[in-house]
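Given next, in structure tokens, is a single chain: the form predicted alone.
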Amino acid sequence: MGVVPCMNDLSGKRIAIIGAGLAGIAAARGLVQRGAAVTLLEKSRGFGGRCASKRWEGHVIDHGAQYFTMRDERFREAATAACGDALVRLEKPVRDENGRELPDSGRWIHRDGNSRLARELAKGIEIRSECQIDDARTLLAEFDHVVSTAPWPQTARLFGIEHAFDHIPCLAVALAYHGEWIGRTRETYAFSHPGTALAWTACENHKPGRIAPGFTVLVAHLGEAFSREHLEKPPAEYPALVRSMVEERWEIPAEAFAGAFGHRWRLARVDAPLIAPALPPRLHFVGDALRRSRVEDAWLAGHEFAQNTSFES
């Protein structure tokens, strides 16, 4: 049998949620539906976590989550209601190291950048951006409960507990080239080679309206060993480390190069779900670390937490 939702009325409960990624947004939506007064606290100016997009040189680049699935009907319903026809399915295949097409259960993007998925789902929720929290326990003077959706190492520090859990880093690089659909880009969306330095590369031109005319843009996500080796280098140095590998894989001439940027995802994903320890009273944790590190998993973690937590004092 599945878990029976704990749908007791939360009217009068003041709940703070740290982190305005998909888990925090889903938790906030669910708790508001149960009557709680919810405030999302986000340390950055924007929000969405690794569901991140960047405006760069006339392009809109997804340098975090490249796409998202909608396998679970609950997530599909929420995303469709929030975004409508701005959701676009990627049609071209992802290929493995031998050029074979990988299975596709539906790879989706938001037309205007994947960070917009988070923005649309967060509409109507009170969000305090650029809000730096050093100790979550101090928030209990204002709120009845505090929920952290920050990555577990950050959450443990916020809660004042010691509990090690390793996250896997990922270095990301965007590379722009002069010319449209150059090399092998027209018929393939991405190459996925897990366990190698160049674990993932994708062509952003397959996302309609995102890339300025006259250019081809590729995004690379580097594998675990490579990312750990170069993690502390300045992100500006990342493109030079991987550019030749990307050009070889996609058969792109080096002389077409137009520009690049790098980004460090220090706590990108988990290798196996976290089993969280007992937490201090009125402090809670929820996040994709409890499931798997995908957009859909993050949202479902927050949604199920909101449905199944009693918030007893």
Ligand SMILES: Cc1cc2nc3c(=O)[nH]c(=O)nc-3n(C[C@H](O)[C@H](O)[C@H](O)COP(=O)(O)OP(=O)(O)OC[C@H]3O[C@@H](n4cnc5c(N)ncnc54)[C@H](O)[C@@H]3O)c2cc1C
Contents of the next structure:
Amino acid sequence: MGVVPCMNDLSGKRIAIIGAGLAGIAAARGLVQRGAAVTLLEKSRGFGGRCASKRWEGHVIDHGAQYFTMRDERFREAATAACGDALVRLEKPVRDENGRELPDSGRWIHRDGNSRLARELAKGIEIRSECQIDDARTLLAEFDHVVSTAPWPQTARLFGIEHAFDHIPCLAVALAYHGEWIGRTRETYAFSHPGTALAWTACENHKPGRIAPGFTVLVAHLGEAFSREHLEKPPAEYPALVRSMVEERWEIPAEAFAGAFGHRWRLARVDAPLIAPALPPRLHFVGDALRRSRVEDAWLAGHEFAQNTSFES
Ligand SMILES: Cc1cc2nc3c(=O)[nH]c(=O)nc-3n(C[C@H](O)[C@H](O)[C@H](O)COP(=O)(O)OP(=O)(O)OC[C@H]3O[C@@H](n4cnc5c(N)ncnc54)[C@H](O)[C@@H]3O)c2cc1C
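Would you generate the structure of this protein in the form predicted together with the named molecule, following the form predicted alone above?
Following is the full complex, with the preceding chain placed first.
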């Protein structure tokens, strides 16, 4: 039997949500619709969490989520209402290690950077940015309920709970080259080789308007074993670890190299859904860990949480 949405009126309830990623934004929007007074608290300046974009050397790079799916009608409707024709479908294929095209149910981006998806979905919600919470329990003096959407290991600390659950790290690297559509980039959006050091590499030039004229930019996400091995190295050292592998895979001449940056995602994703333990009264957790580590799943987790939680205690 499916879950019956719980739509009791939440007027008068003050709810704090920690984290303005996709889960937090969806939860906030749904709870506002039920009448709650919601405040989103985000430690960073921008929104989107792991659905992250960065302006760099005249380019706009997605160094977190590369694209998102819109398989679920509820997410598709919300994203389309918020972003309209700024949603762009990637046309070129993702290939496996044998060069075969992987199935494509629709790989979507926001034209101006994937973090813009979060920003558009968050419009109208009260957000306190650059507001890092160190102990969620202290917020209960100001709010009736506190919802954390920080990745579970961080949430457990914020709630004062001992409960380990492994999150897999991912090192990310962006590499820029002089020249447009060089090597094998024109016909392929990405190569996916899970289980290897170079688990994912993608050419950002397939995202229209993102890359400055005269350049090709590739993003690499390193596999689990490689990421764990090099996790504590400074991100500035990551490009040198992988550059030659990227150039070999994409047949890009080394002398075209123009610049690079690295980024550490310490808590990038989960392997299997988390079954959260019982939580202290008035503290709640929601996030992609409850479903799958995907933008769409994070949004759905937040959306369903907002529909199904009674907040009666
Ligand atoms: C490298 C990488 C590649 C990915 N690629 C894809 C992809 O191609 N397609 C796809 O669909 N998904 C992809 N994902 C997964 C996707 O990005 C995530 O599943 C999704 O964005 C998670 O959303 P969330 O809201 O659950 O968590 P988050 O996005 O992590 O949001 C949590 C928010 O909480 C904030 N926060 C944490 N602690 C505190 C605190 N103490 N006080 C205040 N704020 C706090 C954080 O700053 C963050 O904004 C990728 C993820 C990574 C890391």
